[in-house]
Partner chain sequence: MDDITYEDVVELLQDVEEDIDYDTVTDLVDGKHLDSFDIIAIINAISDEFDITVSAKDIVPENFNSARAIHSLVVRLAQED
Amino acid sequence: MENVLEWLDERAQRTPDAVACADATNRCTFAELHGAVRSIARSVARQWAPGSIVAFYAEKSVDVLAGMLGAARAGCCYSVLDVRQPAARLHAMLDVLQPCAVVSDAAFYDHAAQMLDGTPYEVCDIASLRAGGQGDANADELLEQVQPGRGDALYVNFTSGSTGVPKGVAVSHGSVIDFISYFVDVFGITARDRIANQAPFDFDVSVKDIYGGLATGASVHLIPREYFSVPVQLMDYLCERQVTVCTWAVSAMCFVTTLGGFEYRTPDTVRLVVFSGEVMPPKHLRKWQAALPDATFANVYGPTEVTCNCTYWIVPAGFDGDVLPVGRPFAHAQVMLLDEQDALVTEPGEQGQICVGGSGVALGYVHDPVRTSESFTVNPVDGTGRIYRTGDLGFWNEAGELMFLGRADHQIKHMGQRIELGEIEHVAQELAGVSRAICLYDDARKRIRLFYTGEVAKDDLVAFLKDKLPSYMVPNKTVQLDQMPLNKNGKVDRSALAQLR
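Where the form is predicted on its own, the structure of this chain alone:
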C-alpha cells in the first residue's frame, strides 16, 4: 500500500453508501467523500506542484476533511491551523510552512483574508476548489501522475518550540499506514463502529479517528469544539449518534467527570475508550469505568514526532492502582530507554530517556534541518535506523511495561535535591476533593508552585502534602483555581499557569 487514499478508494467501492463522516449539520457517504476528494484534488493538481504544502484555516468539518484528503490526493501535504490563535503566531507558522495556499471555508474565509492581507499567502475557498475540479478529464490524467508514495509527507502538525518558534512535524503516508494498521487491529475497530472525534484536526489524536475510519469503514462523528464546554450537549451528541469508540485527550475525559456528565446521561453504546496526551488521574478513570463497566479502556503514549502513539496499555478489569503504565510498543515501533551516555537501559526501575525507532518516526521538522538533526538521530545502540529522542523520562516495571515519569525538563533541582514535579502532582491528586493538580517551578525565584482544582481547602491540601512529602518537595505556593486553563489541543496550558501570580 503506497498512500492513505487507497483506503478511501477501497471503501468507496465496497461500501459506497455507508456514512464515512458526519459533523453537527452535515454528513457524507464514502462514495460522496470520494467524489469530493477527487474534485478538490483536480483543482489542487492543476494549480500547485506535488510536494507543496496546503494550509487549512477552518474548524473541523466534513468539507474540511474532504479538502485535506483532496490536497493529499494531488500529491501535496496538508497542515491544519488553529483558528483561535493570535495573528502573530499564525504568521509564524505560515513562515515555517511556506505553503502554496491557505484554504478556508465560508465561516472563516473573510477572517483569513483579512489576517493575511499584505502577505504572500493566497487564500482559497474549499467550495470553489471543489466546484472547479468537477468533471475535468484532463485533470484526472494529471492525478494519475502525482500519486503520492509511502515516503511522501501527508501532513504537518505543529508543536511548541523551546525557542518560541513553533515546530512543524512532517509525517509520511507510510508512517500513518503502518501505525493505523496496528492500531485498529489491537483495538478491534471495524466497519460497525462509530468513532466520536474529540480532537481538532491540527492535533494528531484526530489522525487515529480520520484514518481509523478510512481503514476500517467505521463512521467518524466530529464533535463540535463548543460541546466540550456544555456537558449536556456533549452527552446528548454521544447518545444520539450511538458512538462506540472514543479516542480522546485526558482533559476531555476529565471535563465529563468534573462537570457531572454521567449524572445527566450515559452513552452506553461506548465499548472502547482510548486516552492520551497527559497522565490520567486514576479517580477520573474510575468514574468512567463505573459509568461504562463493559467498555475497554486503554492508555496510549507517544509524541507527535512518532505518528500518534508508540505504546499502549489496556486497563485490566477492576484496576484500582494509582499509576497507569503506558505499556508495550505497537508492533511497528521500537521503544528503548537510553541513559545520559546513550547506553541502553534494561533493568526494571532504572530511569532513562524514552527514544523511539521504527516506521512511525516522522520525517522531521519542516524547513528546520538543525532541530531535526538534534532530535532525530541514528540509533546509537546498533548504528542503524533513525530514532526520535522524546525528552520524556521513563522506566520498565517488573512486568516489562513502560512507565512514564514526565518530561526531562520537568525534573528540577531544588534545595540540593532532584525532584520530579509529576510526583508532587500525583500525591496532591491522592487527596479526596482534589480533581486536578499541576506543578511548576519558578526557576528565577527558586520556588515550587502548585495549582489545583477541587473543593478541598488550600490549608488542608498543604497539610496533606507536608504529611506525604519531604520538606524540600512541599510547594512554596499553592493556588486553588476554578478550572485549569487549556491550550488549543485540550491539554493543560502550563504557559498560562506560569503567568498567574
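I would like to compare: after the form predicted on its own, may I see the structure of the form predicted in complex with the partner chain?
Below you will find a single chain and nothing else.
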C-alpha cells in the first residue's frame, strides 16, 4: 500500500452505499466521498504541484474532510488551521507552511479573507474546487502521475514551540498507514462501528477517527465543537447516532463527567473508549466505567511527532488503581528509554527520556531543519534508523509496561493543548517595556500564571497577549513585579514565584 487514498478506493468498491462520514447537518457515503475527493483532486492537481502544502481554514465538516483528502489525492499535503487562533499566530503558521493555497468553506470564507489581508495568500472555496473538477476526465491522467507514495507528507499539524514560533510536524502516508493498521487491529474496529469524532482536525487525535474509518469502513460522526459546551446536546448526539467508539482527549471525557452528562443520558451503544493527551484522573475514569460497564477502556500515549501514539494499555476489568501505565508499543513502534549519556535504560523503575523509533516517526518540522535535527536523531543505541526524542520522562514497571512521569522541560498540557511556557514568555517579551517574563503552571488549579518586570501596564500586556496567542495560551493571571526573585546562582527562582499569590 502506497498511500491512504487506497483505503477510500477500496471502500468505494466494497461498501459504496455505507455512510463514510456525517456531521450535524450533512452526511456522505463512501461512493459520494470518493467522487467528491476525485473532483477536488482534479482541480488541485491542475493548479498546484505535488508536494505543495494546502492549508485549510474552517471548522470540521464532511466537506472539509473531502477537501483534505482531495488535496492528498493530488499529491499535496494538507494542514488544518485552528480558526480560533488570533491572526498574528495564524500568520506565523502560514509563514512556516508557505502554502500554495488557503482553502475555506462558505461559513468561514469571509473570516479567512479578513485573516489573510496583508499576506500573499488568497482564499479558495472548497465548493468551487469541487465544481471545477467535476467531469473533467482530462485531469485523470494527471491524477495518475501525482499519486503520493509512502514517504510523501500527508499532513502538517502544529504544536507550540519554545522559541515563540509554532512548529509544523509533517507526517507521511506510510506512518499513517502503519499506525492505523495496528490501531484498528488492536482495538478490533470494523465496518459495523460508528466512530464519534471529538477532536478538531488540527489535532492528530482526529487522524485515528478519519483513517480508522476509511481503513475499516466504519462511519465517522463529527461532533461540532460547541456541543462540548452543552452536555445535553452532546449526549443526545452520541445516543441518536448510536456511536460505538470514542477515541477522545482526556479533557473531553472529563467534560462529560464533570457536567453530569451520564446523569442525563448514557450512550449505551459505546463499546470502546480510547483516551490520550493527558494523564487520566482516576475519579473520572471510574465514572465512565460505571456508566459503560461493558465497554473496553484504553490509555494510549505519544506526541504528534510519532504519528498519534506509540504505546497502548487496555484497562483491565475491575481496575481501580490510581496510576495508569501508558503500556506497550504498537507493533510498528520501537519505544526506548535513554539516560543523559544516551545509554539504554532497561532496569525496571529506573528513569529515562522516552524516545521513539519505527515507521511512525514523523518526517520532521516543516521548513525547519534546525529544530528537526535537534529532536529527530539517529538512534544512538544501534546507530541505525531515526528516533524522536519526546522530552517526556518515564520508567518501565515490573510487568514491562511503560509508565509516564512528566516533562524534562517547561512543556505543559493545559485544556487539552500541548503548550511550551517558553512560547508565552517569548511573546510577552516581544512587547516593548517588558524586560523579563516568566510563566508558571499551577497544575493543581490548572492555571497559567505570568510574572513580568518592566513599566508596561498589566492591561496593555494582557491585550497584547490576546492579540498574539490563542485563548488557551493566554495566562489566567498576570502579575507585575518590581524585580524577579533570583536563586543563589543568579537565575530566576521559579519556586519562589510559585509561592507568590
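Quick caveat: nothing in here was measured; it's all calculated off a predicted structure. Positions refer to the first chain, counted from 1. Whichever C-alpha set is largest while still superposing within 1.5 Å between the two forms counts as the rigid core.
- Hinge angle between the two forms, smaller rigid part versus larger, from C-alpha superposition: 155 degrees.
- Comparing between the two forms on a rigid core frame, one finds that D467 has its C-alpha moved by 42.7 Å.
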